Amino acid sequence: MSGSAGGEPVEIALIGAQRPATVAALERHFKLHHVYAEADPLAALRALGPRIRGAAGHGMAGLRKEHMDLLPRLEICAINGVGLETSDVAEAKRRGIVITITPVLYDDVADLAIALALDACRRIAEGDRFVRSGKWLHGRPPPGRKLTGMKAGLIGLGRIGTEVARRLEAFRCEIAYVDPLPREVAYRHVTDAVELARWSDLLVLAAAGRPKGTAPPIVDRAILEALGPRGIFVNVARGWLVDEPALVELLASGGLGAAGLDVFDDEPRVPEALLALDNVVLTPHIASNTEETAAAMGETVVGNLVSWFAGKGALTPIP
């Protein structure tokens, strides 16, 4: 193993599930621990104590004050994608502990947003399920919407949002965008969500947000109201993000026209009243899952925990 110290491996604990692959190549270098697993994760921990020096987790399973609390020796923890909003960041960064991601996956959340709003626009599950049904025999289904030369809103213009948006300029969107940080870009910058949503054709959550239960939702029941019965939504960042009980009740009523969903408030469940709906086409949080990009984001994981430890420093800390 190259993660030792005096002969001895370097042990790190999984606070949060990994791919196989990753797996196999982290004991090649480590002594893993695979603590989520437990019955009790925290137990399990406090057992592991200060033989533990690194941590892996994940953007739904991240470092915790609680888990910083049972490892005294922890140096690194190397999550596996780029959400951090279950990582208690400054609580790390007090302790002098590197917290890491895995930007790698920015391509595919943007291409699965497209995919998300061009379904939603030109009904393409709702037609595949006409098609299997056999309705197609006794008649054609209703008229999609044209994505291309659509108003498309932006909330969130940081990594995601901008390839987002470097995709609705090959569709020809007018894009509008709001944002904490004005961005040098040649998209209109609108400081309200509600101003934003009334001109949008098509609106893409695509922000970064707070913990789950600490804040109100971004995208609350006046944002979705001012985008309307003609105004699709998409959602490929948190679902605790938006009010999805006002979400559901809209799409339901026709107060909103379609939706994207690739996160719901409360995975693996997903309201009921949605999976009768033909106006909303739902996918398993997959964002990022495509081979070639899980491959990228273990290798990430796993060279960022081994350049730490032989002192090389991290390859892609958080600031």
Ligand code: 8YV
Given for the second form:
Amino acid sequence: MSGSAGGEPVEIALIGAQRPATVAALERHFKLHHVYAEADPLAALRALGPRIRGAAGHGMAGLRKEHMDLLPRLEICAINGVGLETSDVAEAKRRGIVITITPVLYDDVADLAIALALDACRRIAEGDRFVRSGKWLHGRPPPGRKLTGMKAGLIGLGRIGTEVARRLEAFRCEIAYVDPLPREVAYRHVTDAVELARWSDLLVLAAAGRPKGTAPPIVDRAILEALGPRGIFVNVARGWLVDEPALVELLASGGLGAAGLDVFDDEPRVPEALLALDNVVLTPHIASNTEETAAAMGETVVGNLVSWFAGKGALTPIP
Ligand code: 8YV
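Could I see the form predicted together with the ligand next, after the form predicted alone?
All chains and molecules follow, beginning with the one already shown.
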């Protein structure tokens, strides 16, 4: 074991599930505690207390203050993902605990955003159902929409949003965005998300947000209404960053054209009403889930913890 101090292996708490290959790699270096799988994870952490010097979570299972309160010797938490909405970053910083992310997934998330946009436009999943159910024998399906040349609005132009925009350029889309940070890009910067939505044919949410329940949704009803009956909405960020009840209602009533959704407010539960709608394509939070990227993410988690406990610092810490 490389992560050992004075012969004793460093003990790591898994506060979020990791893939089997990541677990196997971590086990070669550390003593692992699968805390997330316990009936009462906090009680398990309490029992381990000062033995734990490292942790590993993921985008939907981050490092919370309750964890830190129980782990006085925690030095580092490796997040398998880039979303930090479930981690208390300010509290970790205050305590000097390093948080690392896996900045290797931007291409895949952008690829899925395009796939969802294409599916929502071209009704691919609906077409698949049309063929399988035998409806094709009785007629042609309704036409889709043309993605090429659409006006595309991006909410968030960080690493993911930028990759989405680059791909949309290949579709000859006109691109505009809202983002709190000034970006040195040729795309049109808009300050008001409602105005952006009114202009857009396609609106993609690719922004980082606040923890669930702590702030109003970034995409509220007014934005969705401005996108309107012909508008197409894609979400590869977090479900709670959208007013989900309004989204469902507008999709069902025709107030919003179509949507491609990879994330939901209460995963893995999806609003029942969405299941019956043909104008929405639903995927189970798979944006980073390719064999290649899952492996790279796992390696990044392991690499961060191994490097840290070898005294060489973290590889991909957040600033
Ligand atoms: C992962 C993600 O699926 O990076 C993120 O924040 O949401 C995804 O890459 C997630 O970490 C799994 O919970």
